[in-house]
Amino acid sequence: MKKRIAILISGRGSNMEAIVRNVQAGMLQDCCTVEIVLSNKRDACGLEVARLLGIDTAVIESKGKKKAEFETEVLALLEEKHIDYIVLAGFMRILSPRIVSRYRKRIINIHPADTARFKGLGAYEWAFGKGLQSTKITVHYVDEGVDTGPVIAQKEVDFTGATTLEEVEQRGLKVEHEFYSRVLKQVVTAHNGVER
């Protein structure tokens, strides 16, 4: 049975788009369906991208709302959609233990660095500023911390010869877009026998 996923975004959603395309006509079409793309920001560019791809979207704004109230609304939507896995794709909110415990080992995130070396925002800026010749893209399960969950897989990105931050980001995103879908497939197929 195909796993039902929700993709959570806050911005442009380029990883979301790559995953949706892989669900519709790529490596994920036999194992997943994207039930909803959810944003905590009404003006997130990725919402229009998702709509154009024929995906249902929802906005639950976090700004000006108590975290508990926001998360109650998010959980209600996830349960209404019978979501098996939550995929974070540039979602700029830290999930509370309430959501993490409800979906333990069923929330995954991509981080553009080795989480043992750099956590939080600005990973490509960090790599560029340090003059790193490579970095590791990390896909991990989400726990109660920031980029502290168990690592599922990592893939190296070569920055040799990159002279601008934009070039570093482009090389990284190219890897992210293929790698995230590949790891998502690995996760959902490994758990295919597990009841929701």
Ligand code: GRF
Contents of the next structure:
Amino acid sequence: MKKRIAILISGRGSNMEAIVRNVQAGMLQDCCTVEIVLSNKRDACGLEVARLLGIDTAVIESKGKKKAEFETEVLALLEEKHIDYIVLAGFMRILSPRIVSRYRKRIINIHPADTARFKGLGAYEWAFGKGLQSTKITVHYVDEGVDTGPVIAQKEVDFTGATTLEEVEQRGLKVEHEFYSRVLKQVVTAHNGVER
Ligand code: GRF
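Let me have the form predicted together with the named molecule next, following on from the form predicted on its own.
The next block holds the full complex; its first chain is the one shown before.
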């Protein structure tokens, strides 16, 4: 049975796009369907990208709303769509224990650094600022903290010779786009391998 995924975004959506393309005609074709791309921001550029790819989109605005109210709406949508896995791709809200416990080990995030070394926003800026020669992209399960969940897999990106932040980010994103789908495939096809 293919796993039904929801991709949650807040902005550009380049990781979302890479996953959708892999579901439509790539490594995720046999194991996943993208049931919805959900944004908490109405103006997220990724929404249009998803629509152009023929994917259903939804906006549940988080701004000006109590967190509990926002999450009630999100949960209702996830349940209506019978979602198996929630894939965070540049989603800028912290999910509360209510959602995390309901989907334990079924919420996945990509973080552009080794989460043991750097958590939160601005990981490429951090790597560039420190002059790191490489960084580790991390795909992890989401728990109640910020970038604290169990690591599923990491992949190194080489920054040697990169002289601008843009270049660092570009190299990182190129890796993210391939790596996220690969790890997702591993997670959804694991034989009872995903503890719940
Ligand atoms: C990516 O660098 C991702 O690792 C991080 O936020 C960024 C989102 O970019 N969590 P995009 O929206 O997927 O283009």
